[in-house]
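So this first bit is one chain, no partners, the form predicted on its own, shown in structure tokens.
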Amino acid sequence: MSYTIAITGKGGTGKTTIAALIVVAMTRAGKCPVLAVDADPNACLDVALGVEAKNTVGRLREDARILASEHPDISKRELLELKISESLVEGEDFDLIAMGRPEGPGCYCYANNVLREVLKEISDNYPYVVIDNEAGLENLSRRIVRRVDALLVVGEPSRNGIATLHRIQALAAEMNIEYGKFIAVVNRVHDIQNTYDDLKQKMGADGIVLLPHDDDIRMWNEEGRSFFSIPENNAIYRKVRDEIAAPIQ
């Protein structure tokens, strides 16, 4: 069984950056291979990891129509295996698969279903799976994975940001989403100690990770650089490595 980490939260809070840093920290620690899953059609986890996802599972509907017309004897399983081989991007010590943007209107449910089938087929081949979800809990509510070992919810250190963390935590309970640990991650924090004390008092989280504002991270994102080149002494990388990746066995 693989250990699955799912990252979610409001849009613009740094989910993709944190997902990439987790993958980097785990591979540097020898916890590999890692399957990185870009389940957000608007995200760019591939860029953050220094690879390019040219093919995505979101395009399968149109591909399936073409293949079905050209090869009526091809089975659904053969089609799935073909799509996996086309969509899987191989990196050093990690692989990546992306949902991408579905082609045509009303295709998101179909793309999620295909992603679920793909993950069911290949996730057990990886000891660790890191999923960068779209904003909210929609992907998790569709059960694209059987179970989440660590659910990381990313927010910002504002009153609204903390309230969103509470709402997502309550929503996860209402949806009966299965997870082992609930970890609140607050990004771009200026007052670390007061924010930590406030969250510890108000939130029933298994872990609280506070990440400081960091201009280097902002520059990495703006320039589209791979986080595999982030130095070991970067403050945010160290926090992600020591407080999220390191405790994972």
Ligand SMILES: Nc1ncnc2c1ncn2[C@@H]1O[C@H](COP(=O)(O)OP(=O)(O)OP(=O)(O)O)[C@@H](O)[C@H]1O
The other form holds:
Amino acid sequence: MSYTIAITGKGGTGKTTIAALIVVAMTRAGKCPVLAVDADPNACLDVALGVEAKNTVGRLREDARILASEHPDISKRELLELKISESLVEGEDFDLIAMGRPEGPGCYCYANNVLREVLKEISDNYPYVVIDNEAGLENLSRRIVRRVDALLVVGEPSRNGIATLHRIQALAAEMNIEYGKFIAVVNRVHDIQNTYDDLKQKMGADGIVLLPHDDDIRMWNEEGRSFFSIPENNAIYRKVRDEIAAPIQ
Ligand SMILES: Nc1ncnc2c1ncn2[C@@H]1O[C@H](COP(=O)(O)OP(=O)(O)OP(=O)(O)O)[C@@H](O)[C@H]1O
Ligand SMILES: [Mg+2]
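Switching from the form predicted on its own: structure of the form predicted in complex with the ligand?
What follows is the entire complex, opening with the chain shown before.
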């Protein structure tokens, strides 16, 4: 069974950056192979990890439909295996699969369903699975995996941002999302101590991780560089490594 970490939170809070840094920290610690899952239709986790997801599972819809009509004897299972082999990107100590968006005006349900099927099929091959979700809370209800070991929610340091973290925690309970531990991450914090005290009192999360603003991180993203080349002494990376990745066995 794999250990699954799902990252969620509002738009632009730093989910993809943190997901990529977790993957880097896990592989550097020898906790690999990791399956990195980009469950955001506007995929960009691949860039952060220095690979390119050319074929997303959402894009394969048309191909699969044509294939099934040309070869009516092809089984559902064969079709699924084909989708997996075409959309899985192999990195050095990790593989990546991206949901992408279906071509044309289709809804995301299809891509989401295929991704769920694919994960059911392959995630057991990986000791660690890191899922970068789309912004917002709806993705929680889509449940691309049945249970996560760590639900990591990223928020902003404002009052509103912290209230959102709290709301997501309540929502996860209401929706019976099964998770092992809840990790609240506040990104770009100025006042570390006060934010920590406030969060601890309000949420009592299993893990509270506060990350400062870091211009190097911003630059890494702006230049589309792979986080695999982030130095060990980068402040954000160190915190992600020591406070999120290291406690995962
Ligand atoms: N600690 C930080 N210091 C400085 N810049 C940061 C930090 N964390 C994230 N950023 C920057 O904020 C922007 C948004 O980050 P990111 O793409 O990781 O967020 P996201 O939550 O995945 O966004 P989306 O909801 O669009 O998927 C990026 O330009 C990134 O470089
Ligand atoms: Mg993102």
